[in-house]
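Consider the single chain below, provided in structure tokens and representing the form predicted alone.
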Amino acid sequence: MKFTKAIVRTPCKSFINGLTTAGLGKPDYGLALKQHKRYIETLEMCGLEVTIIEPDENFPDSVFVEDTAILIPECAIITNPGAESRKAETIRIKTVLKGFYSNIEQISSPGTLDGGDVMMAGAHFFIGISERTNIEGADQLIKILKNYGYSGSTVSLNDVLHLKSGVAYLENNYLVATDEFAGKEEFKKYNILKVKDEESYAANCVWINDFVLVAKGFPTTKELIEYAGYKTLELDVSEFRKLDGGLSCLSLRF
């Protein structure tokens, strides 16, 4: 597939107080803005037209826009984020997506779903069952996807916040995966690029139009992906890592 557009949201000043389990200290807001700007420039370099949503101080985590929607050619699916403080982020996202989609679906309570738990691999979607995404939310998503000719299945998580914290689909039947996912039965048909434990953060990488965005500072993973035949683009996302965020979290790509 080919992506042509992306949506991002500028970090707000309250971003430094966002949800986190990382234990890496508070983000540097000024540095986060610089890293976000470079991220946007890189998306544009990959051929994407980027829509930038204004910051909102009411939602410290709203820069992680991926969690608010699942986008397929046929429709936009608005999620119902698992963290209570993030649920209303979807209101602004839905308004923006109406400019791109005439058909919009929605996950509703008691179902919860974070976009970071949803990995598209061709016409199939893997959905991680996590603290943020429950079975009801996953079942709603699978039902919607089936209506448009796609399939979906669930994956259990143990050690990561979101599914895509530990596994990424790079097209051409390749998966980048941490140890938690490399041996899973549901991924046995894929060529696995296994990430070392000490570089597990780098598993959250992003394929965009023949490039793979990788986090800076993880040379073994970068080389592994390049050896498989991909062109990599390295980005420093240190300030977003402090809030459990990664490269995929920062955009909606479609």
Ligand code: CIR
The other form holds:
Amino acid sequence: MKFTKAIVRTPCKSFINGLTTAGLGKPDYGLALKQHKRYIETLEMCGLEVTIIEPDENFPDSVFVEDTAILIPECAIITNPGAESRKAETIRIKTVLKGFYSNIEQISSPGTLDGGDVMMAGAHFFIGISERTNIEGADQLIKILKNYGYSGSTVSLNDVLHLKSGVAYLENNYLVATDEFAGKEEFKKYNILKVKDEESYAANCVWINDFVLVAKGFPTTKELIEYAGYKTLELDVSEFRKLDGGLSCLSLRF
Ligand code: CIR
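Switching conditions: you have the form predicted alone, so give me the form predicted in complex with ligand CIR.
Zooming out: every chain and molecule, the one shown earlier first.
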């Protein structure tokens, strides 16, 4: 597969008050802007045409656009984010996606779903059941996916906010995974690159057109991915980590 486009959203000033469990202190807004800019340049380097949505002070977490939609070639599926403060982020995203998709689907209450819980692995989608994504949301998504010829299944999780905080699909049957996911029955058929506990944050990496974006500061994971044959690009996302976010959360790729 090949991605050609991405959507990102500039962090707003209220970003520093976003939701968090990380305990790493408040993000530095100026540094976050710099890291975000570098992130955009890197997506462009991977061949993507990037649409940048303007910031909105009403939504501190709106930089984490990945949570607001699931994109497949046939349609855009607007999510219903599990956190109350994030639900209306989808309004702006929907208007932007209408410029790219004629077919728009929607997850609705009582179903909740965050894009960070949805991992695409070829024609199959793994959906984490988390504090943000419930069974109803996952069932709605699976039903929509089925209509377009894809399949989906749920995965339980305990240690992380979102499924993709702990596992990433790198195409060619490779998964990067933390201890929590490396041993799971449903991932048995994949070649697993297991991330060391002290580098667990680096499991949130992103495959884009033969490159893998890896968080800066996790050398063993970077080497592991390179050893499996991928070209890596390191990016510092320290300020987003402070809000439980990572590389995948910062864009929608399609
Ligand atoms: C939140 O709690 O919703 C944000 N502070 C972080 C969202 C990270 N998104 C992701 O992992 N897909």
